[in-house]
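Take a look at this single chain in structure tokens; it is the form predicted on its own.
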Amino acid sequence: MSLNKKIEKIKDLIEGKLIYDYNLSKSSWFNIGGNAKIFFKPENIKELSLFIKTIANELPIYVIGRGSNLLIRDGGFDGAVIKLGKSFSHLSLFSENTLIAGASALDKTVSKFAYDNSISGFEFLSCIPGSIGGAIRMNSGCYKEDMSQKILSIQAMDINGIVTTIPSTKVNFFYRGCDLSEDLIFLSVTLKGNIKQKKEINEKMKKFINDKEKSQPNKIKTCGSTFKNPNEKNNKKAWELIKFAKCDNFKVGGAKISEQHCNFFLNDGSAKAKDLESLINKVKKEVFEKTGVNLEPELKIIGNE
């Protein structure tokens, strides 16, 4: 049976959105990118498992969240793009200082939920625009805190559509990443914080948000930090290296660098994905030639040129 026939067969069994040749431009904060061969937004775990089992070994799969750290190339993605629906954004208390968050729950919403329940340790998430699934994969963090310090266990689905629970002790987290297989689809995570007074939590959240607004672009959709900060041996952050190499005024087509923070790249409204990728490569090359540091993108780039 052909793949299309297999997919048509399961269409009557699911309530989620399943679309062919789906335009992905609104799925990234850059608002650019080509089409996905298939786009699937499951309503629940059962539908997700059925879909995974149907297309296993037939098409590449990529799971997206809010698209706040994603550049989709102009040629689109020749495979299946999955975006988890509302039922994957659940939040609940497991114990006094422990919560469970669905993978599509927004980082800011998790931070607010923790605050409402007097749980500290998640204030930093109020500054991160993505969703929890992406935060796990990227080991997102800021202000000297990150996800690895909070995770107890992760619930995920493998390429066979089987759900498994992975304790954090079995995961190697590092700066902006982890060693978990790219084939795993994160479903939810159990997180542990500390009980504190709401006033203290609120003050910390406000400080983080104010500090971010002073130093980074806001009220415009960028895709966050373009490059990871180099390792500690270097001392300089990515933006300092970009500034030192005099790349901070570079522009390619409709892609440019933020005047407020030169590690934030922008679409002026007319950019193509190739403009942004060219700008990334241009800055990377210039910084290496001027400083000897090979900057590594923090931004995820997918699809065909």
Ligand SMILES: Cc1cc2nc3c(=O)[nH]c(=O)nc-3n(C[C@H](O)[C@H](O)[C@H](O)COP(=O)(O)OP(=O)(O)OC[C@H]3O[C@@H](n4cnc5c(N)ncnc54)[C@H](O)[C@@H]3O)c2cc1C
Contents of the next structure:
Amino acid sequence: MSLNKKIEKIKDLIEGKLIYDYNLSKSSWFNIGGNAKIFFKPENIKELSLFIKTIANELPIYVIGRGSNLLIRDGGFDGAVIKLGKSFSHLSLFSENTLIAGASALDKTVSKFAYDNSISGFEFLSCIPGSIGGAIRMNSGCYKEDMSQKILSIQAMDINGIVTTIPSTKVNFFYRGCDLSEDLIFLSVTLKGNIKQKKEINEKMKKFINDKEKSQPNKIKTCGSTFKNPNEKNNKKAWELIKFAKCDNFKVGGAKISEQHCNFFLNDGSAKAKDLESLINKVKKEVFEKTGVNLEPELKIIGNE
Ligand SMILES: Cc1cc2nc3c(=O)[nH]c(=O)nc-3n(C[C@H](O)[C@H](O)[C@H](O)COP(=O)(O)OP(=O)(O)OC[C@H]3O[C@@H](n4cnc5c(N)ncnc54)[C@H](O)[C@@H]3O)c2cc1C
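Mind giving me the form predicted together with this ligand, seeing as the form predicted on its own was just shown?
And the full complex, kicking off with our chain again.
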């Protein structure tokens, strides 16, 4: 049976959005990107599992969150893009200082939920614009805190549509990443904090948000830090290396570098993904030639050129 026929067969059993040839530009903070062959927004675990089982051997799958760390190429993604629906954004208390967050919940909503319940430890999430699924994959963090310090376990679906629970002790988290299989779709996470006075939590959240607003641009089409900071052996940050190599004014087509923070690359409204990718490669090459440091992108680049 053809793939289209298989999909038509399961369509009636599916509540979520299932669209062919879906334009992904609104799915990335850069506002750029071609089409996905299939876009699926499941509304429950059962239909996600059914979809995965139906297409897994036929098409590549890529799961996205809020697209705040994603550059989607102009040629789009020749496979199925999955974005978890609203019902995956549930939040609940497991115990006094432990909460469970659905993978499509926004980081800042989780931070606010923790605050509402006097749980400290998630203030840093108030200034990261992604979803919990993205935060797990990227081990997102700022101001010396990151997800790895908070996660007790992750619930995920594998490529066979089976749900498993992975304790954090089985995961190797590192700076802006983890070793969990790229095939896994994170469904939810159990996070542990510690009980504190709401006033104290609120002050910390406000400080983080203010510090971010002062040091980083907002209201632009960007995906935040383009490159990871190099490892500890080199004490210069990515933005310092970019400045030192004098590429902070580089541009390619509509792809530019923020004047406020030169590790933030942006779409001025007219950029193609290929402009951004060329700018990334140009800066990487120049920094390597001037400093010998091989910058590694933090953002994920997917799709066909
Ligand atoms: C203005 C700005 C500021 C930022 N500041 C920070 C910061 O301070 N610290 C920081 O760490 N990051 C920062 N970022 C980057 C970004 O917000 C984080 O990486 C974020 O966690 C990405 O989440 P997302 O939902 O947008 O994921 P996406 O960008 O959609 O995807 C990122 C990765 O996560 C994977 N993914 C997403 N959801 C799931 C899921 N359910 N299951 C499995 N894999 C999944 C995707 O496959 C992809 O590999 C910033 C970005 C912007 C635009």
